[in-house]
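Presented as structure tokens, the chain that follows is alone, the form predicted on its own.
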Amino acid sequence: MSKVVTGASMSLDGFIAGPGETGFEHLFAWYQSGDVPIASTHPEIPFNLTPSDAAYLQAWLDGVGVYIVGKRLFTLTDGWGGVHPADKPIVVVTHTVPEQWIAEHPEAPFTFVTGGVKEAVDVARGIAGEKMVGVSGGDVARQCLDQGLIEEIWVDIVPVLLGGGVPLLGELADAPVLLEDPEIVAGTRVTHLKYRVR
């Protein structure tokens, strides 16, 4: 069965975004921190890192068959118009199925539930195959920690205080979770850190 993680670049004071979905500039800095590109569908967000830095992105990107993310990260990037910048599919946790955008991009490898993140994963596992089923940050992955479905955490610090705004997992359910020591990966303008839920 694929492995559930979650993954997000996250300021040092814990918000993937700030207020007012607001310091993404500072967050995602790093992806711009060198000479080794990656490739992406949207020319208009390139990946270009240092050698260290290219290594754990290839990794994730190589590792991630498939994506789940809410209903606001949707909303926030219009589902990518159809396409993800990394190329995969996208499970989508919504309440309201957005028949006009499906209309709009019946090509797009996308596909929505209404039942909740546990069927999030269930369809997403049947998608990803072997490798890895990624779950975004912030309340769907809060969610998916919840029920017991992530079973490892991804998470790039990034040297930069937002002092509010989104939290990567915001109040948890059934605190305290234990977490396995770090595996560390010194980068440029981040840290990258990859924990598993014990």
Second form
Number of protein chains: 2
Amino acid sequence: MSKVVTGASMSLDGFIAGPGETGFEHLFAWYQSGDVPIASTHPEIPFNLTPSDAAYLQAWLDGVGVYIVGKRLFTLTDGWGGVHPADKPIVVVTHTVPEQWIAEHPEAPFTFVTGGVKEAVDVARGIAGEKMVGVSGGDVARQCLDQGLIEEIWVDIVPVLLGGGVPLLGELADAPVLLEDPEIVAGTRVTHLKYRVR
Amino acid sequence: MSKVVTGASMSLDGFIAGPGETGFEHLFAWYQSGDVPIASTHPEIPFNLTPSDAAYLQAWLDGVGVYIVGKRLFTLTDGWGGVHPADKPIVVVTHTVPEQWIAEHPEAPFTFVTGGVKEAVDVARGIAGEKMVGVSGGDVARQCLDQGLIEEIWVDIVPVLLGGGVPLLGELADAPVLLEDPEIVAGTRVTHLKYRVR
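Return the form predicted together with a further copy of the same chain of this protein as a structure block, the form predicted on its own having already been given.
Next comes the full complex, this chain leading.
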């Protein structure tokens, strides 16, 4: 069965977005810190990385078969116009299905789930096959963690302090949650840490 | 002039203490994860670390000449009974000088400063000589950072999610604050990251 993993670029002080949805130019600076290109479906979101960061990101992109995202990220990006930058199918956890958006994006490989994160993970596993299910950080990842569904946390720690904003996970139902020591990959404008949940 | 550095053991989600002053058994598990002893003035706070963690901690202990702490940590520890575990002089930033505590601990190398963090750093530099001034995490470190007084941040990231509590720094006056990429030392139940403030 496919592994369920959450990952995010996070400031050293623990935020995946700054106050008022700011700070992304810092959180994702490592996507443009070198000259190794990685394919993107969106030319306005180029990936040009250092060799070690490119290898790390490519392994993530190759490993993930489907992403689960929450309504916040879906709304913030307008569903990436129906095509995720990494060209993956997407499962959106939401309370209401955006019928108009679906009508406007008939080809989009997006599935909208209203039954909560457990249903979303079941649906995503069906899509992922042997690959990983990637859960975006924030509320949805926290709900998955609270239900014991997250097996690994891949955090890209960015050398910036944002001072507030959207936390990686937020208030947990069953804190503390112990993790194993991470695999570490030093990057440029980022430090990659891969943790297994105990 | 001596360098001003803040450092703390921090959960992956950014807290130096869990909700209600909990979680210390996880945050400081790396102090007891090996068999290399480091001297402590308090036998009830033993340091027995792995070789790499011991080398890292010893470099910190050798490098710091004085600690600046806030009222929270002073109160929480009752001023360590007048003797810091690392046997260093202490500058306490406080609104009111604890005359009774001072009378009860006449030998304690503690200085109480009521003029704010700038005065505390000036006083601490006078004590530190060529060594570093170590500022404990939390409110005092944030006030120092806001005033441009912090040059390095040494974070010991612990593989635990606490879900809430006392943040490393909290809301900053001038976020975002950019840091350089860190020096990294992999540890046991900890990952040490040393950042320079840009």
